[in-house]
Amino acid sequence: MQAVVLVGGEGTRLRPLTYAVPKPMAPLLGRPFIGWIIERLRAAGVVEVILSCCYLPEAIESYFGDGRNFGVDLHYVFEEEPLGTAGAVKNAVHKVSGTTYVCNGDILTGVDLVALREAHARTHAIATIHTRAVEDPSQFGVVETDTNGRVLRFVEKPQPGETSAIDINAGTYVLEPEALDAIPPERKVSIERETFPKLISETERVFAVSTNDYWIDVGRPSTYIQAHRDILDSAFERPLGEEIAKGIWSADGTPIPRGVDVIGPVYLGAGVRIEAGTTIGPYAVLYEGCRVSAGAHVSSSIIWPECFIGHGASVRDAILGLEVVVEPGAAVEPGSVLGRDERVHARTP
């Protein structure tokens, strides 16, 4: 079994974090968050995994290289520039054999893959679409249905009284070879927009398959924060590493330091230095080789690796980027975003 996974977005509702790194890179709890998705897809029997790329490749290419420390083979198709959902599958085309999955890289969920793909065997689908409800649909492309499962119609961003379907496209599909023919090659291509609708009308096996189970878009600030809220919850997994207590996770299972107040959930990366006096959390993330000096204070934050939080500093419901520096006694604005090297001064009196 194959799959496909579409990783070239430029990833803009994120900046400035993307700006050093993609969004498939951005870390959650112990991998990057493609990698959340490449281990699903192994799990659910998945030997060879395409990676659709555009916007700083290289980047995933040097962590991921041929997939074999992830269990699955992996391979890279390039776009000189964006091609669309469809169109970026079209591009790695040449790679695809048979009933592939195709994923949005930016989408962690739990659905059942290999339930959707026994869905999809048993309806002869051409395609098959996971969707899920919610109660606003508004902002999401809709998916209406007839009660066997068979697609009728999607309804992008429907306005009130367009349509009385909650069921939105969430972003996971499985295709067979046929539904790939019918993207046109070179060009730009929305699979929710032109093909699906196209494939609707000519062949009337479009199915979708409802579920409740755990999903998020990881592509704003806020999702990303209540994707690593999720995980220490233990609401989709739980976070790579050793819980060294309650609700304590370390990367490499280092234990805490004297003197250190951690309140759980919190997650610490490998080579973390927090001095003593400090207060960690709740919901306090620091990354690979973060620096905590004595008195300050972090919580309901991630701090990506190599930053420094100086003495007495405070940084609340923020993000910051790599490399960021809170010189002693600053506070970083709750609902700040900071990209990398980016500097908090303390303010003068």
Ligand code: GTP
Given for the second form:
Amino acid sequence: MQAVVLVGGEGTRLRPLTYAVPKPMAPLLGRPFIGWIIERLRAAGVVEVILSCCYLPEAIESYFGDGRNFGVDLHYVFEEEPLGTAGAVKNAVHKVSGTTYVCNGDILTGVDLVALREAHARTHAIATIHTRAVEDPSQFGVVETDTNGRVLRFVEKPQPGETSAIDINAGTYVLEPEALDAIPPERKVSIERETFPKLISETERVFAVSTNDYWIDVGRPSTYIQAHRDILDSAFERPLGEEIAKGIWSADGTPIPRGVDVIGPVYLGAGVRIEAGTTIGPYAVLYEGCRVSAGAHVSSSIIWPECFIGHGASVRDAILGLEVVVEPGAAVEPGSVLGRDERVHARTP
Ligand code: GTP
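Now the other one: the form predicted in complex with this ligand, given that the block above is the form predicted alone.
Every component of the complex follows; first up is the chain already shown.
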């Protein structure tokens, strides 16, 4: 079976990180974010994955290439202008034959993809949507179904009282070719707002499968941090690399230098250099090439490659983009999300 993964969005909610790196390439504990999706597809028996690209596609293509190092055949389709979540699938239709998975490229989920495709076959659906119950569906697309799982209605970001359903569209679908035929070509089309409502009213063959598997949309800074926490806590998968001590992960197995106080869980990328007299963790993630100077403290933070944290500096509850410099003695404001090459100065007394 094939899969189309949507990776073309600009990722505006993750700015400024996504000015330099497209969201699907955001690092996540040993592989770029979509590496986790591709791996789950591969494990479910998908042999060919089509990446539907638009924003900063070169970064994705140069990393994944033809997919041979990742166990799948990878193909790319490109849009000049964003075509939306259905238009992007339509743009890939010439590469697709038969029943196909379609995945949002920013969802990390433990859903059983094989079970989803089996349910799809059982109900003779034209489209099967993975859904999940959430406490507050007001920020999501809610999927109303009958007791057989047949989808009756889609309600985007419902107002209080608009629906009693709490199952939301979880961003993984199984689609028949007829569903792809229903998408108009060469224009922007939303799968949630246009294609599914049309299929629901015209065919009554749209079904939902609700599960309570692990699920997170990593599109916001808080959820990107949460995804790191969940993997560090083994709530989804485990980080790639070696667990060199309980809860301490190293991409390349390098031991912790002497004199560093490491409080797990912690993840250290390849070539990270940490001086003695530092405190790292808990929930500190330092990607490759980062340097941390003596007396510095890093906790509850994601530090992208090649950052420098100066003597006595502190970083808590923050995300630092590529090559950020935290000057000696500086404290990064908790909650900060810093873009490439930003510099945090020490306050002058
Ligand atoms: P925000 O700007 O922060 O909302 O993020 P986003 O641009 O990724 O949009 P959204 O989260 O709604 O997108 C859901 C998924 O669809 C993501 O995996 C996007 O990469 C993808 N996507 C959204 N719009 C397009 C598009 O026009 N073309 C393609 N190829 N993918 C898209």
